[in-house]
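Given as structure tokens, the chain that follows is alone and in the form predicted on its own.
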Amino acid sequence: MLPAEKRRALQLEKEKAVEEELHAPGFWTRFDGDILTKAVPIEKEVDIMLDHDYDGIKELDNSLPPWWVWGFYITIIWSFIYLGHYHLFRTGALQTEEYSIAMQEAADQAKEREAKMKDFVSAETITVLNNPEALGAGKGIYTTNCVACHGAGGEGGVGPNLTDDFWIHGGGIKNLFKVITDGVPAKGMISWKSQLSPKQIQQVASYIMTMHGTNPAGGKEPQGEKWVEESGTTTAPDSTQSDSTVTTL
């Protein structure tokens, strides 16, 4: 057995080790001290205190935070990479070149939009198509969808005559486009915008315009008001004169 004095010494060493373990800094404390701030514990600040003071205010000679120091080193390394990439090896585009590339991309996108917009037609932008291909497509659409109500030659039947000067909802390409697009539900004329694209409606409206003055056999009596184009405009009179049993166009 150990002498009492020796046992006492061992006991004190054990208690000291336990005490040090209990007061040892945790992970986040060590992380803060070693990586983030490198702060000196308050009880050891006297070791880094400078000799001078200002009105009783003393200064500590703390080290710069490690994260700041490493950030500064990284900026120096990055400056050499930037210099080589943009100015020495010319593998990157400078601001003027980036601007030119962006402007070219914008121009290309504008051309793509214009190409797509060629098939977009509205009542405000519609014009009469006169080329044989468009009129042929319009005739096919008319034959498939319009003959039942307006006759093969536009002479009328359930619907009004499309060949004379009288129109229930105004003549001209713009009014034709509106009526075909939106329909006249109260008179049995359905809206075709869910079945025909704006371009197809323009084609069939242009074909209907070619029927004017053809005077087909068995033409239906005039309905609505006489339509006269004035100075190239297509403003239509607001007429509600119609036969309630007629599909209107």
Given for the second form:
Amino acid sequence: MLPAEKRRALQLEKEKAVEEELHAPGFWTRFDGDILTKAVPIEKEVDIMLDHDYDGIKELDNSLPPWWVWGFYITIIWSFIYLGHYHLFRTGALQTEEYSIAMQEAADQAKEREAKMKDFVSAETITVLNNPEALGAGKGIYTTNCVACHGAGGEGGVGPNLTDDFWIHGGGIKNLFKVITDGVPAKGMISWKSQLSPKQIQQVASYIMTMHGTNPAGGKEPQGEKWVEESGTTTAPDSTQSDSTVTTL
Ligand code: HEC
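If the one shown is the form predicted on its own, what is the structure of the form predicted together with heme C?
Once more the chain from above appears, this time first in line as the rest of the complex follows.
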């Protein structure tokens, strides 16, 4: 080859490469062709036209969108995983099982809630506890926290006598509960609600109720007003209730 011809050929080759580069499909074109539609361009549809023709209706043998086909394969693969997990190896809970698990959980939670409600005591709902365990617990709480000011037997000291009929803040379980819960900070009786649960306050208050009338040695002089329990065993018998029919007991 003559150098001039060779140069010419090289030149042509270079031009061709540049041309190809210019006309190479861009990213979006490739993305569309490979993933989105893969459809044959309208100009070339003639090539994929099937040869049947029903009353003018013809069929194109176009490709399905690749993303859709992949999705289809994935669902097939997934169905095997599902089958294995739920039906062959039984590593997953089926709906009925899941349902009973959820129901059981709810039942457990309800039980827990109920147990908590039983421990929940307020000034309105409080009652005197008189079972030995509760009073024992109350005595323990009293000994640890209250003896310093109210005395081992409730005879009083810095704090008032808890065994007599006189109360500064009213007697009875409700008033005891309130004063122990909220305290009388200005007078040196702290609020116990951050240290004792409502249940514990109920226990210690019930224990204090048992001290009434014990008249311990060194009892502090009465403070406050005389308290008369207006309900409970001390109430007069209900006159509307006739017991005339009861003859013998
Ligand atoms: C630091 C001392 C101190 C401690 C500890 C203390 N109290 Fe008191 N408490 C007092 C004082 C002082 C009063 C009187 C408040 C007033 O004058 O209003 C009082 C009042 C009371 C009252 C009301 C008495 C009334 O006459 O109305 C009750 C009930 C009571 N305390 C229970 C308790 C219990 C239960 C504990 C332990 C959990 C306790 N206190 C611990 C100092 C104390």
